[in-house]
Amino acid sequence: MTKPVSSRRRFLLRAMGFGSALFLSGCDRLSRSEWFPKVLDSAEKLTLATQRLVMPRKAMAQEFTAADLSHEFRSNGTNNPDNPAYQALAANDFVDYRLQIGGLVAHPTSYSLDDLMALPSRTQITRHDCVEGWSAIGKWKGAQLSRVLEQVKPLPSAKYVVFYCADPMDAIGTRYYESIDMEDAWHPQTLLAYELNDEPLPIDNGAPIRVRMERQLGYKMAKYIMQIQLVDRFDNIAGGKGGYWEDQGYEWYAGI
């Protein structure tokens, strides 16, 4: 077991719970200034970098035991996609759910549920901290994002993994997506999860695939992945800012 940091997780999430009630609070006027934004951007990219440089590349994020484990583990944001085609597949068990894989890739596939079953998985109990301030503690399992990887094969010019979810978020049903950089793509804690807590994964908390990459916040870690593309860039893609919270003004990184 890793040695715990939850003074210094409590201290961001306070932080982070306080910047984003500021900025949903109507104190929005400076987001839309020129100057401000610029301001946030390059205090996240300092963020990033300081915490490239002082943290190792594979460190982990603590780990714990079953004694752990939290009674109940919440839904966070939607918890059953009001989409026809994700129904369907929801209605018959996902026997028929493909995740589709492309972009900057040299083996574009997709992998039905068995096929991911049948990777190399692991399983870890940690933590999932959400920027409302509350937190819980599940065990995870799930394929390594790395295995897939390794089968794709991404180009060189890969930077990022965007990952498209099952949920519509607007009158124009464009999709919830969250992206990452390629370090924690291949991170061994990074994981396709299929399970929690030795069961399905239930709707509730993102059947049939949802994210873990546990060195971040709750809201990075999507739910009901659909596809996913590797990028070398996110302005073409909905907001420009490499997900849809991150769109409406979060960071984009909120390692802990």
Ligand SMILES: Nc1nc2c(c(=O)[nH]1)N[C@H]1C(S)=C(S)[C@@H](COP(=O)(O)O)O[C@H]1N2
The other form holds:
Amino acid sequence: MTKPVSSRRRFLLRAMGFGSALFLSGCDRLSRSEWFPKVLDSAEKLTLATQRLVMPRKAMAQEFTAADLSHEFRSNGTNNPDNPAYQALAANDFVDYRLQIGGLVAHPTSYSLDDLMALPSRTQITRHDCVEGWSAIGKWKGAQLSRVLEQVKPLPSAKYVVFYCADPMDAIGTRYYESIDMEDAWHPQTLLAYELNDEPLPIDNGAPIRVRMERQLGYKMAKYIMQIQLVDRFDNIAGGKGGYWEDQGYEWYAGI
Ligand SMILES: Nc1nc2c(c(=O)[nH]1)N[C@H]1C(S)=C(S)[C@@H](COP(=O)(O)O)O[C@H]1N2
Ligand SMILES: [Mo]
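Let's see the other form, the form predicted in complex with the named molecule, since the form predicted alone is already up.
Entire complex below, previous chain first.
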């Protein structure tokens, strides 16, 4: 059972085409349809403009209670990275996993899963909205990204945090990636999550570590994070638009 969506959010979701049967196809199908990025683009400009008017960037996303949890938190996009290095880590319960953090930071470092779990954690029950037209409420636990930033110390020139994932998206090995700005990176609800619904994060949902960032759409929440880089620009990374889906035409700031 999910709680009713606020009227503002319902308006925004409708503006983006949520609930429309046209949007119930897979992300892949959407990317192949020429009109979709254009529709999303204009709708998202409206979303961003409206969002800026009604909700300051520092605001907290709505949190729910255990009674609101979805029966099942479905998986979307990659559900098991087709990558030998990832498969080797998974076979050994991610004991050898190291999250690399570097780029424009004073102290580049890496974290094992135990290191991340030893950081102060946050637990939040939030609603995930995918542009494909589904939503789910889940309980997430993870290290706040802000705690990691306090340790690695971003240089003043750092403007974005880029997440590099394990999953290849095509035959030539393009990887899923995403980026956010420093304001979202320091936000208290931005987590490097390692638990979903009181269980270790399943491979389906991004094990061992995925981003939760509750004021943006699902595609921003990178799963299977292997590396984090702080940068001052992203136009020189992959397709130059700041994320795998952004490179296909999705909006970079997917605020809701
Ligand atoms: N690495 C990676 N991260 C990803 C994706 C993906 O395919 N690969 N899909 C995105 C999309 S479109 C959504 S809606 C959510 C789905 O998260 P879930 O599998 O936990 O439902 O992950 C996002 N993060
Ligand atoms: Mo999505």
